[in-house]
Ligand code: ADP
Amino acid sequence: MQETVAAASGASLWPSCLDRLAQELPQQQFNTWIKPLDAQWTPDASCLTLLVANRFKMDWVRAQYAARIAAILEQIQGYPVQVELALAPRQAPVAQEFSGAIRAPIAGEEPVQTSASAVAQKAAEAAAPDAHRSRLNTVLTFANLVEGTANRMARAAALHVAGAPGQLYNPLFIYGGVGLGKTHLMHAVGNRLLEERPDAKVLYIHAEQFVSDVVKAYQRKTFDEFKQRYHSLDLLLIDDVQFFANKDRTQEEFFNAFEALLAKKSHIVMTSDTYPKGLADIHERLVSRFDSGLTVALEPPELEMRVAILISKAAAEGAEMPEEVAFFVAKNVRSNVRELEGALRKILAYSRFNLKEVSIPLAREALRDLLSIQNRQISVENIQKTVADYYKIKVSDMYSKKRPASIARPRQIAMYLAKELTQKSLPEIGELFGGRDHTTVLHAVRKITAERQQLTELNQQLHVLEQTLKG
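Please render the chain's structure by itself; use the form predicted on its own.
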């Protein structure tokens, strides 16, 4: 029986899976969450994409049922089947189940190269024929990218590239931490170029996919096709180039593609989690190419930008975010856009489930776990002790007037962490560091911020300290 089904096409596998799920789940659960799913298979039936009506349902199905669906399909098929979820292309707005609000995909969400990014990508491909060849997420545009001090220069450079590819800023290298909008900017460049030049050859790809393509080209001896694909582009958008580390053959092929594209005045946009010279285990000649155009950083969004992001994304969800609530959330969620989106989803879901308007008390209740973690931990005194222990100096050195590098450096790091991880003002932080002036604290914060982007070792040390402090 299983052998017969395993040999069948993907079209017959999903009904078989539905039959199993109908037997296992209560009827109401099955009818609400499973029955409405629309299944799409890859030709070889190795990957199933389930199209879901809205983001809430997508998150719920992923958390509650995706693993079981994958297990059933593996039992039927005889080998593992990848299960992904995507938002179904919308022909018309869909009413939200609980409050009557209209739900739409959160605009501006930066995809990451996990199943979540594949989901966003497949949804975009289903919605637009051009996206299939470009792999662009058509939701991610300049129009829904909130501008602020943290991304102004990078956004301006990206706009210039989209308007005049192959000229200035080639390559454009965008770097910064997780969830700050690097991928959004790249998709925005590609989408804008295709608006103006629909015949342009554009490709968005993650560095890991490029690695996979190189491996397949060697295995199958299809390098002519590989080169035709990559060397003929007008715009190459490649995400997370730090994944090329220690992959010599991949680096060699990317160097060749890089040179071929520049020679024909095509444009290259790349992202990374660190400054080009901070990339580890990347060939020097490749790093020099990365650094030969324009390198711009994305910083964590400032308070006003975080507030604007929350209000904008709530509106995209068909909900209203009062300004005072946006400020409350922005003051408590400060690391990146992705965490802001997560907090927003919790608040909106809590509001809809409880049929209550969005307010500060409701937000405080919805985010109680996040707030309790923050409130019980980080104080300036705790930061000073943790940093002193890490760098093997005395806590008293944090307040002293001593200025040797072995003490001044950890002191600056502690000031930087105090500014990042607490809500203390610069004068308050200065007072807690032996009565220092706020300009001293500001200098330390700017110095460590800049060096963190360039020095891999310092970035790693700060990451360890942050994880220690956050528990």
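Go ahead and give the structure of the form predicted together with the named molecule, now that the form predicted on its own is out.
No partners, no molecules, just the chain.
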């Protein structure tokens, strides 16, 4: 019993983590250190034990990868996962892998490949040649991307690009907060194009990996190869470009690749946590290029979309989620899809472990911790502090009489959020903002409400603030 449940709850989690690591790490590192790991879960999926073949590997994996693995799992799962390492029960062939002259790899150097993992790597490449070359995660497709108001426009643009790359909307710039489906959408574009044109040259790359490719090309003086690799693509999918901030050489290389690709009508799709002009420390000429095609936002999913996502993800796991339970969860977990997935995983694990049907009381029980955090009241003080930090003004300016726009506007935004996110009345809010009249608060609320409809920039900032405050 115990084991079946453990296998069920961790079943999709570890493969997702592996996918992520496969994208982040150089292939050789991944194949040598990560792929051979054996994953064992506790029934509630809160602790993962990774079995390694010998002590040497154990130390190396712990030092180099354990923290990252825990961080990825937490991201996927929505709550912390304890990662432990243990020696696998002795099995003749694996245990001998590092006998003989053991040499610890030097940081930054790729470890000597063992013959066993070399074979594994060849097999993997033969099995999925395109997935490997393109670094696409074949699981992330349009078919399992639920459509809703929040992503309709971005999805339509992405579909268009996948169907006719190099034509309209080039580059396509997709932005939005964490866990809203940017990476998913990107992979969907690549997977769709390869379905239709298997010979297309597609590359998915995280911006951090691009940075490290530039560094490597720099150290090894292999810029020609680097250029050849990037400039020959039909579709470049580059994720989280905000990571280019302050990396001058990377920005220059990216600019070159960008120009070369656009000139030969290859398509570029980018994502970021903010719209192009909101990007900090990226050269103006790049920013204006980013904005020269189509820029679309992914919004946090609305209630109905959250419900649909829960039901479809449960079905994908072979589980049934009654609609009223999906509504209950969707009402309580609001910020992003990744958190919804974490909540769903908890509920399914809980249901399997206790052999109980998925119901509202069960969901309430399974999400106890999460709900108590969500229900923590948002206070006006917290809003004032968060908004002041965000706009880099002093908290005391929230209740001061100062009137320059640089202060008055964040103050109005904070009043608006106080009205939206707390139960306080207008006079109470006015009181907490340095004894202001309730008409002042009302004016602020109306003004920001109206402007929010008009100004994408403001709308995006408010989304970020709301997400931060809701935790």
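Residue numbers count along the first chain shown, from 1. Given the structure is predicted, the values throughout are model-derived calculations rather than measurements. The term rigid core refers to the maximal set of C-alpha atoms that superpose within 1.5 Å between the two forms.
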| property | result |
| --- | --- |
| Core fit, then Gly342 C-alpha moves 2 Å or more between the two forms | no |
